[in-house]
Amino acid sequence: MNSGGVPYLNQAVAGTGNAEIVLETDHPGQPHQGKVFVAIHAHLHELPYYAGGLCAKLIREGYTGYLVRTTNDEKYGGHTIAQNILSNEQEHLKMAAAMGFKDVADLYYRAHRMNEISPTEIRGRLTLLLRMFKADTVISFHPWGYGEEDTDRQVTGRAVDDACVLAASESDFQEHLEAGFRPQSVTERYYFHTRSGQPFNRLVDIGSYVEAKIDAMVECRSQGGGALGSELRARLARQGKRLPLLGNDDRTANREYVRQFLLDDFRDYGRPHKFSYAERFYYVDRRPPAKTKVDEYVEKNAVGI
């Protein structure tokens, strides 16, 4: 049993309507040794916020993780465009290191302007990365997420969904194949749950990984609230006050601020299932069956000649 009281397996429970929600819990050992996931987001803070626990879990269970950011985040940080680009790039690398990713790729599209980009171009770049990294699993935005207002997220999610299909094709983007990047089947996808009303069919217990999630979130200071604790601590000090929650140094202040004020949704998601924290996803399984209908029919009906 894990800390949430659920066996080490994926357990289906009743969801809304006719849907079933699968509860994904810790798996002992490293059952995913040798597998690769690629996490793709638009802005610095999104991956750790929506899927930091899942990524830490998969890496601990044997996956190798790669992180891709599609924009340059030039609008976030409160400084000039150049300064914002630099601070977000540096924090992206620190966040990825805190999570344990093997490598990071930035596509540097201008933030809030991804709807100007040729869909063929971005699909091609993402397809190349999925083939180059040999991705088995992808984590990103739901391609048709209800209520998503950020156009960068919309464009990213749809391009990722297309790239997952094209990466397996033997006839798309021939230049990749000629350069030695072979077709790659992406067999599992986890799509973020970013807005109330969006569909989800999987709840991942992240109680064992919440510290890693917090470590990643506090590196997101140009956006995402990673420095709010130290800012509050400094403001209170100027007023001759202190908040015991925030401790005696900036790192403690930032981590405890995140824990106390920025993880409410994840506590709420887990509570009905006795998880301390959980993340929601729409999960798509494209793994081939062990036996096809043809295989089964042949086994039952083939005769000797």
Contents of the next structure:
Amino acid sequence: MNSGGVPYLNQAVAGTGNAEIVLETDHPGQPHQGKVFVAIHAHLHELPYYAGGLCAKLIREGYTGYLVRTTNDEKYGGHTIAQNILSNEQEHLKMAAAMGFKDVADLYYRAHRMNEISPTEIRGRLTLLLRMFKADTVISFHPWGYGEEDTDRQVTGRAVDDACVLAASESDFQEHLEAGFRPQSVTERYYFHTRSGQPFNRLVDIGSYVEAKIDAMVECRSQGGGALGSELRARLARQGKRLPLLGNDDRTANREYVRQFLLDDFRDYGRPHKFSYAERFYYVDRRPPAKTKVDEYVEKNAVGI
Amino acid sequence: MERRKFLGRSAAGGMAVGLGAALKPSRGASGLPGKFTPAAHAIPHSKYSPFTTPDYYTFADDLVIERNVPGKPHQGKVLAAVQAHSDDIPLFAAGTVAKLIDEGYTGYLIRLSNDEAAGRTLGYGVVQNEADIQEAARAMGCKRAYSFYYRNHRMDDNAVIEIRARLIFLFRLLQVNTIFAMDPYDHYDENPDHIVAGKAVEGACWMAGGGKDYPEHYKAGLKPAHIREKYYHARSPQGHNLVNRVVDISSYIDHKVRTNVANKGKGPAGTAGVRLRRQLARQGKKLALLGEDDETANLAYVKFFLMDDFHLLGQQFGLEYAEAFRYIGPEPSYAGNIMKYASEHAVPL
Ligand SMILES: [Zn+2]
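Complement to the form predicted alone: the form predicted in complex with its partner chain:
So here's everything in the complex, that chain up top.
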């Protein structure tokens, strides 16, 4: 496990079959100023659910964030296919704005059918986006995520991982270089923890960012449960009842519903470490060391001619 | 313009149009009953090389002969000549590409395969062809050559949608107005790379102008490319397409010769002249048309033996040399025409 010498990684603890787990806590100031992350998910609600806290934290600590959605989400929303595409598209923009993303790219591949698309085509598109946004860090699905039954997530994770490699290469998609987009090294990756049994090696304390996570989640109404609070409140009202938890307006109802019923996993993840909420990730550090082994060898052994 | 004349008819040992010009067409007596009108036409062929003009032509009744245009009428316009292999555009369209560039176009050559199927070893083949396309581009007057390096003869293994996406990117980046490509509706083509290339180019042409395809390109600062003119060429041998445009390339035949001589790694041209000259020398003979040096030998060989079929094609139309295309031009202003009708015929309420 390489903690990369990052100062805010304040402790490593024994994991549950995942080797060492690094606890990533708040860091004062803006240590990530000038850095860029690109979060890439398949469906509207995934990023806020699995990584809303992390994204809010990284943006607060200086990162510029970009959001990419790979599908058109046509299967979710309870309306016609076309209406679902529209509602998810608009909610995605609102969710991104709530999280503070600088820009959003939608690729609109058909939901539930991404295993029919050309792997090289989506990889090429993602490579351009990573170069264009100058991504240092990527947040997405684990490309070998155990037990991940959603094929859109499998395809997205695989394509993102491949694109991270190609984005750094001067020989791939040279037309991008011609257009002024230089090779881009993506040196850090956070893979979502989407299913129990998947590996994770980093636990991010999102206690300070849970309100931002909820803000993003309530924008996901077509899927992700963002409107369940107001719907429950309305249903109870028709029965002449109310839940004090849900407050007196729809927004409060939606937010408190999310907090009460949809964040259990994140409370559970944090509890052993005394975090009120935490998100799990498999973190990959590809930052080059300050000195290579060759540098060290030369330093030690070089003699005058 | 002087450069073009380096190989005038008399410059290479009294060179005349090749022997093929004197050969009879190979049609023979047609067995087609008189009640039928032929739909395809065989024209004379030199039989010097299979890789020149197709065995048949089908002509549209509104065929246009495109001749030289004085000045630079295409100034500000951009053409992309897209080929699967390093020898496709040189053999079938180099004269017209050179003509349009001379008339003001900025030209780009885009090769889709790596041409690995030609060469002493696969490695030598790709290196030679990589270098050749740069030279061929220069000979036509292109500003730049690009290559996507898909594996030669295996392009049906690639996702057309990915090739198309990359072409859309390049068309938008270069702001292409006009393309050259292998006709995706050729009547015969045994080479899968040609078919894939033609279909990818065709799809890319119209999508490059749209706002909804690959919107990330617009985030990247690119602009839509409105491709309003296409020149589709046939492959040969066989492989005829519908021809509605014959281009007079007489003034550009030496550009075409130079472009083909640049193709050393693939195709019938390259250093074939030198090889023939040396072969004859070993037998104690020489051909006057091959001149006294290697460069002359290569240029003369190509002009005499390989360009002859383009002369025979041109002759059918009263031209010295010609290339044939399925040309697809700008669409009429449909809405404008309706409005014109409305304004001419509308009466007061
Ligand atoms: Zn070819």
